[in-house]
Structure formats: C-alpha cells, structure tokens
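Next up is one chain by itself, shown in structure tokens, the form predicted on its own.
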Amino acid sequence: MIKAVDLKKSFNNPPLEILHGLNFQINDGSFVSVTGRSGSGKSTLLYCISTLDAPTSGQVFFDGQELGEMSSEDLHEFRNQKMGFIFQFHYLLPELNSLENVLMPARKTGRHLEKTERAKELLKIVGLEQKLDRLPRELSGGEQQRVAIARSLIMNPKYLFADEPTGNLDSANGELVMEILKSITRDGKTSVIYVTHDPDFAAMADHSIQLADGRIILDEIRGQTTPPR
C-alpha cells in the first residue's frame, strides 16, 4: 500500500508550489490513473511517489515504512527490488537486443543468469517470443515499448509507475500496452500507477486521481469517491 501524507513540491527561487498538500492511499492490486490537464502536477506526483524525485515535504509511505526515513543505500536497493518504471520513450539500449535490455535490471544485481528464463516469459506474455534476438532499431516503435515493460517487469516489483506509456505509439498499439499493463494487476500483487492524457485509458482504471492546478479534485475508488483535497 501506498499513502501520501500532505505530500508538496516546490521548485525554483522564489519557491513555485506544483503540488500542494496531497494526501491520497493506494491499496495493493491497484490499476490507478492519474489525470488533469498539462501543468496541473501529474508527472510531478508520480515522479514524488516512485522516489524519483524527492517531495519539498510531507511523507510517502510504501507499506507502512516512510521513504523519509531510509538511507539513500537502503532507498537505492528499495527502488531496484520493488519497483519497477516505463516512460514516454521507451530507452532501451541500442546495442543490445530484446533479450539483453529485458535483462538490464537483473544484470545490475548480479540476476541475470537466474533470470533468463523469466525475461524470455515476458517476452511471451508481450508477444515478442520470436524477437528475442533483435535490436531496438529492428522493432517498431509499439514493440519497443513492450520491451520495456517486460524490462520493467523482470524484477517482480511490487509497485510500477508509468508516465505516458502510450504517448509514443499509435491507437492500436496504446490500446495493447494498456491491456498488457492492466493485466499485470489481476494476481493483486502488483500495482501500476499511471498518468494519461487519453480519457479511454484513463476510463480503464479501477482507482482515478485526478489533478487540477496541483491539488485533487477527483478520487474515485470503483464509484467510491472520496472528497477533494
């Protein structure tokens, strides 16, 4: 479970507050979409909340333990082991095939060798089992974000955090990026988190927080709503 406790972020001198005071839980399981216009704090939020970025101030809590009160070593090997990222642009490595970029995270611990067959399952469940061998430049642009997700599947996280994960791709193959992310979250151990401009992706969560001017404005539950804050 996730929970944000009065969460803020400014930037620049004089301060500019993006987010301001959002207190918000994530259950396990979750298939979360978090919307709002441009500029209203959407990547900013999922940036605070996946430990890419650090908050001004407030608390974020994975399973009970404040990310706060960890040391960067023990906050490094939290992020490796239970969460995993897909971005906009897929950045997958040039120079190595799809087998190998899945591989990348498991290869930083020492896991590769172990996870082999894992990262060839993935590619199965992506649809990619006859590509294994091709490099980035050999795959179209749909196919290369699924590389990614099975890349950011490999470790088993716990917790996956996409921002903009079909921003790249045409209608077809956003459609099957969101299939294969929302299909990640059925055995109830993983949850995704996701920002979206698309209101048909958005409409396939089962948990919305939407964002307006860096505050909540809308956060539903499956028609359990609670109030704006």
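Positions refer to the first chain, counted from 1. Values in this document were obtained by computation on a predicted structure and should not be read as measured data. So that the term is clear: the rigid core is the largest set of C-alpha atoms that superpose within 1.5 Å between two forms. What changes on going to the form predicted together with its partner chain:
After superposition on the rigid core, displacement of the C-alpha of G21 between the two forms stays below 2 Å.
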The other form holds:
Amino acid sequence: MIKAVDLKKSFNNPPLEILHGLNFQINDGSFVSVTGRSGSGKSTLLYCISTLDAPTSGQVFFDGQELGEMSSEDLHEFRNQKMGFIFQFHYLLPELNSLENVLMPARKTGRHLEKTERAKELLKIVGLEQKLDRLPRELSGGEQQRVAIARSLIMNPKYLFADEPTGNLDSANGELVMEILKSITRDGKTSVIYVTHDPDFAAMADHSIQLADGRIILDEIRGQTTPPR
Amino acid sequence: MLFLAFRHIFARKRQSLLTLLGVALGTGTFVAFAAIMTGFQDYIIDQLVNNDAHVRISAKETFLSSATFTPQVFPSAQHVFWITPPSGQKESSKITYPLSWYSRLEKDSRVLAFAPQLSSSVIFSKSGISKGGALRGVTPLSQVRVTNIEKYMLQGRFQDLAAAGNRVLVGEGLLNKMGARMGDNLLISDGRNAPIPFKIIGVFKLGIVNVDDSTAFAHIRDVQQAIRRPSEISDIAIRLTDVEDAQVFAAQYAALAKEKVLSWDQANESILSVFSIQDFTRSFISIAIMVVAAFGIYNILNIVVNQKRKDIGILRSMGFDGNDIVTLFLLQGVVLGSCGGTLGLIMGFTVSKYVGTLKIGGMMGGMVINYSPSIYITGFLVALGASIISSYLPARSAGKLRPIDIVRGGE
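Can you now output the form predicted together with its partner chain? The one shown was the form predicted on its own.
And the full complex, kicking off with our chain again.
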C-alpha cells in the first residue's frame, strides 16, 4: 500500500509549485492510471512517489515505511527489490541483448544466473521468446518496450511505475503493452501505477487519479468515489 | 559491473583500441627506455665499481712553493722575498708508511681485500713505435680479489703475473697500436731509466677505451725495479664487503690520513652526474607520454559518460547506486589501463630484447639491458595509476548524476 500525505513539490528555477499538497492512497494489486493535461504534474507525482525524485515536503509511505527516513543504501535496495520502472522511451542498454537487458536488475545483487529461467519466461509472456539474443537496435519500438516491461518485472516488484508506457507506440502495440501491464495486477499483490494521455487506456484502470494544476480533481476507485481533498 | 564495463569497451572497439595503444606506447617506451638506459648505467657503474677499487688510497702529489720553504729557511724573518721562488714537485708521490695502512685495513671488518699498487706513466716502445701510457704494478693475487679484471681477460690469465720476471698484461687497444702479439717483448721506460723489455703474456679488454688503449699490468716488484723505486707503493686499492659503505669508509680514513682517500663515486663524480641528468630526462619523457595517454582516457570517458546519461538513469532506477556507476566507469579505465600496461610491458620487453642484440660502443656482446622486475612493476603501476586518476574524474561526475534529471530530460 502506498500512502501520500500532503505531498508538495516545487522547483526553484523558475520558482514554481508543481504539486500542492496531495493526499491519496493506493491499495495493493490495483491498476492505477494517473491522468491530466501536460504540465498538470502527473509525471512529477509519479517520480515523487517512486523515489526517483524527492518531494519538497510531505511524506510517502510504503506499507507504513516512510521513504524520507530510509538510508540511501536501503532506498537503492528497495528500488531494486520492490520497484519496476517503465519509461516512455524504452531506455534499454544498447550494448546488451534482450535477455541480458532483462537480467540487468538481478545483476545488482548477483542473482542473474538463478533468474535466467524467469527472464526467458517473462520474454515469452511478452512474446519475444524468439528474440532473446537480439540487440535493442535490432528490435522494433514495440518490441523494445516489451523488453523493458520484462526487465521491470524480473525482480517480481510489488510496485510498477510506468511513465507513458505507450506514448511512443502505435495503437496495436500500445494495446498489447497495456494488456500485459493489466495482467500483472491479477495476482492481487502487484500494483501498477501508470501515467497516460490516452482516455481508452486510462479507462482500463480500476483506480483513476486525475490531476489539474497540481491538485487532485478526481480520485476514484472503481465502485467507490472518495471526494478530492 | 565488470560485465557491463566490458560490454561498453567492446561496443566502441576503435576508441578502446586507440586508448589501449596510447597507454601501451607510453608504458612500452618507459620500459624500453628504462631497460636500455639503466642497463647501460649499471654496466658502466659495474665497471667503475668492480674494475677499479671501491676505495682508493693514493699518495698526494705535493707541490713545492716559496711557502713550503720560507718558514723553515728563514724562521725569524718577517718579509721574505725570493729572487727565484722555489717551485716543483716532491720527487715521487708515494704512500709514506704503507705498513701502518696494511695493519689498519686488516683490522677493519668492512674490508674484503686490499691490494697495494705502484703506478707510473711510462713509454711503451717496440720496433720503432712508441706510445705513452700507464704501467700498473700490482700484486696479482690480491689484485684479483679487489677487482674483476680477471673477467675481462681475452688471452692469458691474470694470475700468470704472480711469478714475477718482467712480464706484462696489456690492453687490447695498446696491443694493436704497438703492433704487438702475445709473446712479444715490449720495451718499457719511465723516461729516466733505460728501457727494460717486458714479455706480453696476456691481453685484457675492459671496454673503457682510454684504459684499454694505454694500460699495462705487471708485477709490483718488476715495476719497482724498472722505475728504480724499490719497495715504494703509490696506491692501495680496497674492496669492501658492501660497496654501499664506500663513502662513509672513505670519509673516515680521509680525516685520519694525509693520503688521498677516494671512494669510487667520488672518483667518478662527473659520470654519475651525467647519469642523474639522464634519469631526469628519462622520467620526464615517460611522464609526458603517460600524461598524453591519460588525457586520452579522460577525454574518451568524458564523452562516453555524456553519451551514456540515459543508461545511467535507467541503471539508477533499477537500484544501482552512485558507487555502482562510479565503479562502472572506473573499471573501464582500469581495464584499459591494465591491458594497455600489459601490452606495453610486452612491447618494452621486445624492444629491449632487440636492442640487446645490437653491438653499440665498446661493450662485449651487445648492449647490456636491465631486465629487473622493478622496471616492469613501475611501468605497470604508472600506467594503472594514470588510468585510474584519469577515469576517476569522469566516473565521479557520472556517479553524481541524479536519476530524475536524466529520466525527466527525455530524449
């Protein structure tokens, strides 16, 4: 469970407050869309709750543990063990083939050998079992993004953060990617939090958070509505 | 991280190869330079140390002047003016009381061996050819314990001199210049006495031209007789158990005695100072080459770090921390440095091996090359050190990148 309390983020140059004290809660196993116009702060929100960026004030709790109180070492380990990231651009390491890219997070803890089978399985799930030894430049954009998804899942993360995972893909590939992401949450434990522009993809969520000008204007869990605070 | 570092290196083969070559050239030059120059220096120093004495006691040449006589001849006079001021040298320079030296040296535990000598400048002549040179009277059995002269005998043996009887060993150059052969007689005169024939029973070659061209060894008694200076000696050559003691030893005895006591390095100060200039030049050139190679590594890694910002971001998001990133780039420098260094050592070794086969100067059997491991260790460490320093700076800047700046920056 992720809980944000009075989350604020501002930038100094130019001085600008992006997030104005957000409060929300994300339950385990939910498929969460974060929507809003560009500039509404949705990417910033994603990075603040996903530890890549530090909030200016306010707290983020993961299962009751506050991020700001974790040491840098613990934070990196937490990121490695519990979190997966997917970005708009795939960000695969160009020197490594698909399988090696997927296994990269496991290398951090030296577990890449025991994870090899799992990596092949994941690449099969995303439909790339034939392309294990291809370099990223030999893959199409959609295939690259699917490798990135497999990579984000290799450590069996509890939280998966995706910043416009379909932003760079055609609609067929986009749908495929979203289907894969959705299927991840079916175990009831893994949460996927994704930022998207696409209303169709946003509608797939079972928890929608909509932002406007750094404030939550809609926080809706399918079947129940909590008023914005 | 080593895995990824290697992938990075192999992903840019040309750059890596060039960097590698840069480091290799630097290291190779250093090793070859050092091997050749120190080999040469060691050879010369070995000659200086072992072909002559570690410490030499020699008679002071005393010159005469008005100051020598005035106090003795006119002890009470205040102002003495000489019409013709006295000048000259005391008749012969000899060690005044050699026996006291012998007993002192025998008691000194640092002394391995010592050998009295009587040297004189003489004229060698044979069938119309004459040539000035030096005749060294030695006691052959102690002489071979003091110097390495035996190693440099081309014909005959040094001990053959032990039986006195007007026999000489001559330098190769001198032999050729006199047009003489083994077994010939050489007339030797000190200019004041009638020439005396000496039979050539051996030839030596030290490799020092001015010695080989003008020096002959004979038994000390023969020399004393030939130049009419019976039982006199002019030098005592001393070999110490440890050559490092030479300076201290010489300084101690110089303070006690009225004779000149010189250690080998004092006697050869000018050569040694040339060596220290050589060393300086050598280090300077090697450092310059390594700096250029290090700049190569620095430049390339700096560019790479910039190109790899995205990769750094994604690695950070996977949970790799700043230190991992520093390690990633530092390792690349270290790999390039150590591979280049190793290649350089091989290059340096090959070059010095080749130079070792060249015959330069008066050395027997080609250039002397120093193969001591310390050169190779130094060369490798310098290469490694230079690459670590030059890759640390880009690596550190990469480690400082915050993931958010990269991820947010987009393409």
